[in-house]
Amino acid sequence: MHLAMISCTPRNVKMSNTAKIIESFKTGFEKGGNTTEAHYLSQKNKWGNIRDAFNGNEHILFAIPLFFECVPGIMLEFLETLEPKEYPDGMAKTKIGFILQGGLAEASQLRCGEQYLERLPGYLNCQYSGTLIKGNMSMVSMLGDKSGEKLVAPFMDMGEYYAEHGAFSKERVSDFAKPEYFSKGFILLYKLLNPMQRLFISLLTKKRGRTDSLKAKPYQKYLV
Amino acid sequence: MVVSSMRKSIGANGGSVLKYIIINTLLENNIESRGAISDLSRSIAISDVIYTEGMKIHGCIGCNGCWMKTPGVCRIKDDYEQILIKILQSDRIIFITEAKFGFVSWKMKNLIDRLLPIGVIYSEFKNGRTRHCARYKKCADMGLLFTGDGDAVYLSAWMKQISLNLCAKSFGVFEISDGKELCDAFSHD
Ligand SMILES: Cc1cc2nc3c(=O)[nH]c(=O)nc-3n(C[C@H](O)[C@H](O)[C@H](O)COP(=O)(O)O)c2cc1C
């Protein structure tokens, strides 16, 4: 099977968390000698190419930074220049399937974007093949290549599992994505542990020339 | 940059009057939204009609810049920042565009992705799930009025969801021609 892949963060690709994910996804779905490309939305002189891939391409995989509990404006855009694919008699509907990562790390908080996708592809003439969800991504290239490549490794198996059954079961997903959300135990070590977790945030950031608190309020002069 | 530093007006008899303000990615001359803002002027004081329609407004870049860098400010330099001012100041917001593929526009996705900066990279439980921490002490509660191929249930649905994050309400989305609705809900709060 070839694949398509297309990128749809906003986010230069150097930079980019979904495009390590793609990296790694990509990983297991060759492994049995399936082949792949994959293109950038963040490229935008390369648009022309990237529509060209959409409908040239009978298995397509958008990749997607969750934004605002959807998908990002840049992808929208995107969409709006696609017609609705047209077939010839007897050809089998383009199948789109969809990689949805988001910083928080509860699978619950991609439900709403989930959503969004499931109906997507009707929109466009095309099948749909499920949606592969997963939180806590935001650190991936903060982290640098080590840590980084840590938390992107297990979408080298669902490269394997997609490739294999052409599709992101439900259940799969969802034990993928786990947890759906916080145990009351968990909730309670989170708010413990938090003022650490804070003071590395605050710490890694101002390494990085940071150049006010955190939590500055730069509009303030403006709301009396 | 014209901004006015009042957050609310002082009505007739004294009291603070809420501030509502349109933000709209329809035309100024588009028929359907003149007829909704008309309908909503007759219920509600409409202190700002912003038409995002020839202002230069790009999407956000997802570097993270306006949380980690320069807290809550965002690094592009375009006509975005008299907006964000401007939903800073008012209370209620009505958000007025064109629906695609059952959601809201690219325009009006542009203009929601570029809110980030009123969030902090701290984040909290909130309603049994994690959620970033205001960066102000609040956030306008808002609504949403859409013509054209929109799906009104997922819609609220969303915007209920990205009202919990931003720590305001939702008072729901409707078809353009129903603006009266939005008021009723207004009213009801
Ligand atoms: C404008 C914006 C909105 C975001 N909204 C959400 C959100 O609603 N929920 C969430 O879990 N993460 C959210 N995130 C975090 C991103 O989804 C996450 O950092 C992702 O890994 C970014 O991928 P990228 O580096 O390829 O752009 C948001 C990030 C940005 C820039």
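Think of the rigid core as the biggest set of C-alphas that the two forms share within 1.5 Å after superposition. Bear in mind that the values here come from a model prediction, so they are computed numbers and not experimental data. Positions refer to the first chain, counted from 1. First, how it differs from the form predicted on its own.
- Remark: with the core as the superposition reference, the CA shift of Met91 between the two forms reaches 2 Å or more.
- When two forms of a protein are overlaid on their rigid core, residues whose CA moves 2 Å or more are considered shifted, and Lys14 is not one of them between the two forms.
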Given for the second form:
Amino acid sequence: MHLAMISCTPRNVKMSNTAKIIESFKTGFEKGGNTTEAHYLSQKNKWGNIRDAFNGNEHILFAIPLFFECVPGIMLEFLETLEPKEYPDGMAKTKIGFILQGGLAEASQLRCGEQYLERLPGYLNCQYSGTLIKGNMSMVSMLGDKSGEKLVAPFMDMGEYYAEHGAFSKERVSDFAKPEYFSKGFILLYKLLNPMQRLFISLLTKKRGRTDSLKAKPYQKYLV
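Starting from the form predicted in complex with its partner chain, produce the coordinates for the form predicted on its own.
What comes next is one chain alone, with no partners or other molecules.
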């Protein structure tokens, strides 16, 4: 099987969590002799090639970061440039699957995006082959190569699974995506540790170039 993978993040490849997830997934997918090609919507000068990849392949996987229940605008912009596929015999053959990842750890936070993606292939006259969801991915690039690789390592197994089955099953997705919701005990512990977490985030973002307060609201003045 040959799989065309399309990264839908606006971030450049070097700083992209989605790109690292793609690489891990590819490693697993290719273990059985399958092949892949990876494309990045952040490289707008290559959109023509990405459209050709969409039109020329029967197995396509979109990898998407979820920004608080909204798919990236760059993905929606690219989708507007696509035409529904046509088939000589009228039977939809192309299968589209998705990897949907985000920073919030509970899988329930990604379910709204999953519901949108379930409908998307139909608009493009394609079959739906499932959505793999996983939260708590925001730290992949921030933690460095070694720790980041540990976070994305489970996607390698899912690459093997997708190569074998050609789709993501609901049961396997739910197991991979856990936790669906935090327990009451965990929520209480989280509240107790929140000051320490804020300190960690503050130091980490400062190291990455932040100059203002975490509480800053630079766009507040534009709100009516």
